[in-house]
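Here's a solo chain for you in structure tokens, the form predicted on its own.
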Amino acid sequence: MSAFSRFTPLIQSLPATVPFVGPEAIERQRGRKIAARIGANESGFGPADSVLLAIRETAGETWKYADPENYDLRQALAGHLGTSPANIAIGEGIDGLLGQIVRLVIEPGMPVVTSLGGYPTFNYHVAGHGGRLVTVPYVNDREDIEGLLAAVKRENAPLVYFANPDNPMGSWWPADRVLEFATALPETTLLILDEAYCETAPPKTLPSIESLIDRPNVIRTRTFSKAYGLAGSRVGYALTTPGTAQAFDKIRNHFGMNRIGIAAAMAALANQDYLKEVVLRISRSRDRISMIARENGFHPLPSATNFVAVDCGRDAAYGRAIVDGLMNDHGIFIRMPGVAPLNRCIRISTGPDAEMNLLEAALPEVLGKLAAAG
């Protein structure tokens, strides 16, 4: 019998594969600590210290499981937000709920539409589960809502992605025509609203809340691993009508929370002032980034997000080149999109301003190297 003929013709027919490879595992294969992590979108600002204290007070009951209700959570999220506990539901990041809504709705051979280029670890639930991705690609180097929705039409697509803001470009649409795309979905078709970087986002970018809770055929997802610092506790939510949010009980891991992880997100919710005062800060690094880019230049887009997509002007070659030059001469973690034409861009998430000062001695190194090399 083969070592392998247990597995499903699906599971046999997948690679083995990681979306994204880990900073730690760069450095395991290059032989080189990291000293300047800015390229996984993480807030290397970190959490406020009533969170960390949290943490530290929680720490000694990590012998027990977490609520499997996620009650407290849910109670502090509907609080916050205006709405409804039964309208929420929790689970491990955004990544944790992008699994279980792909579950939830996609057979092996259904067609899901997303945009080329889009984050890869909802693609990587779409082939875990057998679905078959359409893919839209980016116009002007922002998602194309006129795009994702022809094809989901022409498909007639049970599912579709769209992030606003978007990874990997940091572009952004308005509240309208989010409206407008979300809307004109036939009602078969369940859209995925990721907002996960919806904190950083300008003002009239996010649907309100209400505009779009009373349609089941909407789950917005939200994290706590961006803005609010908490990337490493694993602490995503989604929203959408009560029925929609019933859904994930029958299929979701009813102990896959951590206790600590929960608090921290209830203790990140409840201090908003430090949430106001990291935003600003991600500002004022996407501005320093985006002077480093044009001083080497390079052309930074605009962001809406705790990063910087930068046009490098030239190929995915160059690119490549670049966020090798910087992680193996100069210890900077940074990435790149990995499609045509987005991968003519590297980038670079924000970072407190020692990470900033190494990239701004590191990245004309880098680029003069380049050159004399031809």
Contents of the next structure:
2 protein chains.
Amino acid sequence: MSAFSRFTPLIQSLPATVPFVGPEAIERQRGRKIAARIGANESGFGPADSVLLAIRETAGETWKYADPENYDLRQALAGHLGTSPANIAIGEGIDGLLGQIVRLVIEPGMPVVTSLGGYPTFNYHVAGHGGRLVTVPYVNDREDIEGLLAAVKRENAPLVYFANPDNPMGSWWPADRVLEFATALPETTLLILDEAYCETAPPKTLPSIESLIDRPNVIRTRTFSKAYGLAGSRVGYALTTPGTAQAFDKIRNHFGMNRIGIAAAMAALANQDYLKEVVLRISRSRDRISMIARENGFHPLPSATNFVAVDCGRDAAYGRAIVDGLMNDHGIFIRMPGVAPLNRCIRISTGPDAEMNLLEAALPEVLGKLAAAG
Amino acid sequence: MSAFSRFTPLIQSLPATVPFVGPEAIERQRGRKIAARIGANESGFGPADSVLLAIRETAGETWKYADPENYDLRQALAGHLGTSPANIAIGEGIDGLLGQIVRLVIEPGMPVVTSLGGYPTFNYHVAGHGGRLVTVPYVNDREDIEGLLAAVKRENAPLVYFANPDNPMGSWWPADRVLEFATALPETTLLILDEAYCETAPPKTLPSIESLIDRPNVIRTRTFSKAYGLAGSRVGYALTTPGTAQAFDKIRNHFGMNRIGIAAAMAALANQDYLKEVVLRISRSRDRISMIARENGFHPLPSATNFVAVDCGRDAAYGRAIVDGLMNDHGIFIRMPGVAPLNRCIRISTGPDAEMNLLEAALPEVLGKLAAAG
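Okay, that one was the form predicted on its own. Can I see the form predicted together with another copy of the chain too?
First the chain shown before, then all remaining chains and molecules of the complex.
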């Protein structure tokens, strides 16, 4: 295909890719509609009715650009978190913020530390800026804090990514260990503490806001995509010092936020009762997934997130066969980790009972078919 | 303020800024609500009712990420434009696409050609990637095609920006001159042909799609923000060869589009009757603005856009005083070009009669007050 001849050498070296194949693309590829969308860690429980109302009421305002300062949302978040609006940067989901953070710090060839099998979209952004990924294997299905710290020091890395709770394994570290990690890092290393799943974590998993908010080398990322049920609205935020937060203003797409999404996020934040209710439903759904896994001879891993990693006890080919069987024969969309040894697991997002019923019925059929085949 | 110490040298050299101060920020600064929002070239006519309906009906789907391939919208646009989906890249408004294009092409120090006083957000992205702006003055309030071409050749510039119709002046070149320009450029220069205002342009302003679609060094950018009335939905698109379009897939935020915005854009595209109607209303509003300008002794410039640049016949300080007087005393939000000699003008967006009535009543008062002050 004929492309412009003078893209930068870095761009020319990059593949055209997508960090995750979307469920719609899978539907098109397989020629089959998805019956249970429990693969992208979205929330099938959806947002609160008050959020849907806010969306419908804001529709008539969508001819206006959103406020490029995101003033109201930053005020609301600051009130909710007990911090200042100056500590908060808003972006098009955590994915968008991760791209910006990598751009702020990484020049071609610089080392970036993350876990082997950690969030692919972060790795995508690192590659996109020419960074050199330095990966540290998980230990016992958790990110290896000591290993990450050693890699940072060995490489003099300017950037390290750490998710707590973790995706794709659902594991977590207690707040005191996370705090130790953050404070042990050199001041010349920026920590991305990705807390996309913070709302579903057990008590004492999240360091307090104040414990890290004065550290210019720590950015915590959070989102309305998971427990708040607003993945399609694209609203995430970064928590850090005012000085570090201001760096986003140097490069972000100031008019990049959509006005309805901002209104939806504001309404979601205002309805903490619904959040509590949905976190309970997510917890029950995790239990249900775990039960289904055990009934099929699998080992569900403990989870602090809105999904469960299920150890199928064999190799990646087996996991892949289950993922494909569920989709191709039953329209059940799930995913799996991308690298060994994590990819002995499949990853199932929590969701309403209807989706869980489909999974419960389909999984034994898929496994039976696989056993018969081989 | 305390910021992370190891941002890249480029980032450290950049100011924290915003290309445009948003109307909401102006409201907060002045402590006055906007009564007529006719400054950001949004469409106060709003989107079609069918679009509002689509938004409300899609609200319940916003727990799902949007399709990262934007398949349906690309199909719909391809059908509308008579091209292939592979010719189309979708982004978070033209602003988002401009940032991506600059990143694809520009390394620090490289020359980028644009008009002096052209679109500030493009300049912002060029600065953000360390590019060196080479500016060519407008001639007779139009972008200077010959001058841009000469600058490209003199500098061996890899990137040139050209808007047709133009913002902030509302002027335009006929299609044949644009086509001459595009085909005269070296193949090693990427042309951004920004057609944000294409829907409101007179006949024979836009080169046909097929006339440029096979050129890997031409990207045309278009948006649902202007005539379609969806600025807050953040949906823009780029038209180019499949090879050049694919470059966006190397760096974009694949899950950056909001699901409701995509649905809104699809519905807007499907309602061409409404577009025709709104283009007529925009045209009438341009006439009304021109009449108001003349009644106050000013010279309205011809416009192919959804705004009118009004030559106030004096200097930038006078224009600024009018802009400030309209906002501070009457809550009428307009803008003005940023550099001489364009900033002898004020820039007024088209809008419904209610807004025009406010403008008509307020402008003589502001001018009278300025005359009295001396």
